[in-house]
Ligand SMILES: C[S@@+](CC[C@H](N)C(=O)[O-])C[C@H]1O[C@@H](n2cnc3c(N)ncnc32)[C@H](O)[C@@H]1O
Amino acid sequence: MLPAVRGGPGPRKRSAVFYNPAMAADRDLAVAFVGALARVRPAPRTGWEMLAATGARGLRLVEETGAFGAFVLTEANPEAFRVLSANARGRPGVTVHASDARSAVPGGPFDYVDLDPYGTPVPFVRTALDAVATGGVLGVTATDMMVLAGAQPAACERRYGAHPVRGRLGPEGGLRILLAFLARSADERGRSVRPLFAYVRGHHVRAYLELRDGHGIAPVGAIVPETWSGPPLGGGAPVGPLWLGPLFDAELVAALEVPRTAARPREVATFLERVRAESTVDVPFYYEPNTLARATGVLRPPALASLIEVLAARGYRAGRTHARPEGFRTDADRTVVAEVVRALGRG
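For the form predicted alone, what structure does this chain take on its own?
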């Protein structure tokens, strides 16, 4: 059943195929992001949702943020397009097209482009990058986590040109592989990207990036495990190329608010609280107390709050991460983190 686009009760039309209720909180986050964007900079006025399906995401952005004067939604599947057309009917400024998202649409370049495929975004990336205006924003989802997070390394090499991180850090590695791929793709087109809000959530990764014209120096590179001083990545082979820069724009993240119309307000509030704390310690990869205890031979994992408190007292940045409930990031060297774990274990 397809709920009303505002995330509340009451369907417009039934669909057993194209609406994914599991992504309701992610659509809440999209509304939160565009709302925050409008508060910290000139609001986006034009938008394009490339793979709109029934319009659950794009129509919520139009109605709930009030930011867009013109918004285009495209969908190639005939059944989905019929539902999309019914949902969009009578909405001011909204235009729908039955077209392939790999082709440009009238109205561009756009201040905001949303690419939310089932699986990989790779086939649509070039069109998306070309469709974003200078200073505009591209939102991208990838759900092919078996590929990005290390279970299918050969496929990751073919699709993204990268060797993935395996194990518990694999999902964040997948996010950073996607960002690196987008940065390289943009550079090929004479453009540069800067993540504003990029995260791991459930079985997908999502990134919002600002696009600029001209080549930039992107923090993209491989990590060699033997010389890497951050959280252990496992294995001896280099991983990447990865995005090694920040995932968040701190000012924008601070402006994120739970939408009044959120379908899952408590879930979104908890997530945003973690992200705001994390944006102050925006470094690649995270630790977990249980894995640290095993690695250092400590019998009982130290309390997360204690680890963060001791590291902060020593002058390092440390804070929880959105990626794992018990994970934390820090700019302290791995040897310092191990020393703190052992000291807490003796206490």
The other form holds:
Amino acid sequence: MLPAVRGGPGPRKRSAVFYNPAMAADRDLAVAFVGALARVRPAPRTGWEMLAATGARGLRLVEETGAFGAFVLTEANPEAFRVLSANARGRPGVTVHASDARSAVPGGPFDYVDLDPYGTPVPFVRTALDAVATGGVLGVTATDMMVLAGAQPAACERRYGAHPVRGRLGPEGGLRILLAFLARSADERGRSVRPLFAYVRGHHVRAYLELRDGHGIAPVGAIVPETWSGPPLGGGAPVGPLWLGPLFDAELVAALEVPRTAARPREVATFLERVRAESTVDVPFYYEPNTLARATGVLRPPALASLIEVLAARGYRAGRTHARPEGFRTDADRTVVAEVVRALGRG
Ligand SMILES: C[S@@+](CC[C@H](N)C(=O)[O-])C[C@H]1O[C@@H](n2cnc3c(N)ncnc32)[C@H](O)[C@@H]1O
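Any chance you could show the form predicted in complex with this ligand after that form predicted alone?
Full assembly next; the chain just shown is listed first.
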């Protein structure tokens, strides 16, 4: 038996092929999310991890949150499934299936469904949306960032039916394209989604969404450069459809805590601190002092803290973002932001 993964009891065996250590902090965040969920509402009792690999995510959720009475994990690859079965053996309430998650739904509906693919989640989305109980949560990852973040616009049109944002704001554009796609897919199934915690991180995006029955009014639309007064998105063409609503449920985000069992506690603490502050300025896209200085002809980029302070003193909301260390969000118009940059440049 191999030693437990740092970050809790976790799976007892790991496979070099199917265990991705780069996602350890992301799995910490999943544990933090379910923990927070259990603090602000009735905890999820039933769960399904559709693409479990060795179980590193799902089994951590079961063991480290203590929330789930029943948790199912499916995995199609025989080698990964062998390791998964060994890892899951003897764990109360846990069952594993060697099956294709697109076609074989192992029961449900579930309070929590996790969809964590290599690449795009698109082929699994319909099954996932149907498997979540009303009021339940879907956690979904996408790692096809070349497509979502603007490097392959034709593929983005084909896969997500959206025109991507290119350049530095591309990854957040990708997150918003994924959310818009999920909102439209849910609507087609007579359901609606609301993001509780959605973020950009390294080479992937991840969203936790609450599912409700019935059609809702989703804040989904294209951004047209001529009428857009937020951060410049580059290029002259409309982008989207994008999710233009909040990324965070402020109450839930306030309840997020670094898990006692975290594998990357410091990384997770910094991330959560940023997200908690950001949830009070939850508007689409962010500015950066360097690009603002270039755009306004100011020689030295203003300090991030000064920009936030001056905007707040003028009555706007402004705060740092998780999406980029030197970025900030504000509900001030682009013209107001430029004026503040020039004023700071003179000062
Ligand atoms: C990114 S890995 C999952 C990682 C895991 N969630 C974790 O955090 O360790 C994706 C897994 O999905 C499996 N998979 C791919 N297509 C599948 C399908 N149709 N049904 C079930 N499993 C599938 C792959 O074999 C792979 O192990």
